[in-house]
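Here's a solo chain for you in C-alpha cells, the form predicted alone.
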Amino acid sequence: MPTRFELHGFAFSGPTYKVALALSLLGEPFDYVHVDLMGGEHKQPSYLFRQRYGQVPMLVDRNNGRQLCQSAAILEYLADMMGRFGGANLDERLQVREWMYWDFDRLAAPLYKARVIKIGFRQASPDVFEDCVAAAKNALSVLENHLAGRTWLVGEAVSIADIDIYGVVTFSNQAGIELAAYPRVSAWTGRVEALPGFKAQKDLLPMESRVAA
C-alpha cells in the first residue's frame, strides 16, 4: 500500500525540511521526490500546475488528493490531520501562529539568504551579507530572550512552531552565525534534536526522489 504522502522538495530548502522534519516526528513514512531547481523542473507547466508558486515544498496528501503550498501552512495541515504539533487550545494555536509568521518575517528570511551567500548559491556584496548576518542575529536574540525559562517556544509541549523555527536556526551555522552566543537557543535545539522520530536534514532529503522503506 503506497504511503499516505509525497513531498516533492530540493535537498537544500530549508523549507521542505520543515515538513520533512515534520513528518518524521509524526512517524509518517512519505514518498520523496526530488525537484531539479537547477535545472528549473519548479518552472516547468507541469509542476506550476500543482504547486502555483513555482518553488518546493509541495505535499501530497493521497487520502484526499490536496496539493499543498507553503511550508508553514503544511505544517498547520498536519497538526489538524494528525491532531498533533498544533497547541493544546486555541490561545496556544495562536500563539504557535503568531511565532511562524515572525519566523517567516524576522528570522528565516535573512538567515536563509545570509546561507545561500555564505554557501555560494548567490552572489551578493559584502554590505548586504553582513544586514542579513546583523537581522538574523536581532531574530536570534528574541529567541534567546523568550526562551528563558521555558523548555519549548508555546506551552508545555512541542509544536509546529518549534518544528518551523529548527528548520531554520539549524542553518546558522551555515550562514556564519555561531549559535554558542545563544545558550538558551542552543539548548532548545538540542532538546528538539532528542525528540523521537528526530532527522537530520541529511538523512531526510537525499538527492534523488525515494520511495519510503
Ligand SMILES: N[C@@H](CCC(=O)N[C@@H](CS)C(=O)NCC(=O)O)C(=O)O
Contents of the next structure:
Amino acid sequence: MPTRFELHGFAFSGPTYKVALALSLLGEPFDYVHVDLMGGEHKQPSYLFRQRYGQVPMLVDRNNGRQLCQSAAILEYLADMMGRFGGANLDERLQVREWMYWDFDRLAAPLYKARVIKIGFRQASPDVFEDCVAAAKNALSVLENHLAGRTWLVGEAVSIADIDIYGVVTFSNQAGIELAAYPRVSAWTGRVEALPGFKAQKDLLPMESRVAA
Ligand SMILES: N[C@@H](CCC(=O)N[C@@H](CS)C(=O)NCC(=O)O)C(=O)O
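Next up, can you give the form predicted in complex with the ligand of this protein, since the form predicted alone came first?
All chains and molecules follow, beginning with the one already shown.
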C-alpha cells in the first residue's frame, strides 16, 4: 500500500530533518523525494507552484492532496492529524507554538547560519560567523535555564516543540558550538534520542529519492 506521506527535501537540511524525525517518531513511513537544491530545482516554476517559498521541506498528504510548507506548520499539522505531540490542553498547545516561533527567531536562524558557514556551504566574514555563534549561544542558554527541573520543553510529555528544537540543537557541534557546555540541553537531547522511532538525520535523509520500505 502506498504511504500516506511524501516528503520533499534535501539531505543536509535541518528543517527537512525536523519533519522526517516527526514522521519517524509517529511511526509513519514516508516516500522521500530528493530536491536538487544545488541545481536550483527549488526555484523552478514546477516546484514553486507547489511550494510558494521555493524552499524545502514540502510534505504531501496523499489522503487529501495537501501540499504543506514551513517545517513548524507541518509539525503542527502532523500533531493535529495524528493526535500526538501537540500538547495536552490549550495552554500547552500555546506554549508549544511559542517555543516554535522562538526557535526560528532566536535559535534556528543563527545556529543554522553558523553551521553552513562552518561546513563551507556559505562564505562569510569571521565577524558574521562570530555574531551567529554568539546569538545561538544566547538561545542555548535560554533553553538551558528553561530545562531546569523539566524533562520536556512543555508539560510532562514530548511535543513537537521538542522535535522542532531538537532539529536545530543537534547541529550545534557542526556549527562550532560545544553542546557539552549546556548540560541540561545535552541531557534533553539524550532523552529525545531515546524515544521509540528516533533516527539521526543521516539515517532518515538520503541524497536520492527513496520509496518507503
Ligand atoms: N522556515 C523554513 C526554512 C526552510 C529553509 O530554510 N530551507 C532551506 C534548506 S535548509 C532552503 O530551502 N533553502 C533554499 C532557499 O531558501 O532558497 C522551514 O522551517 O521550513
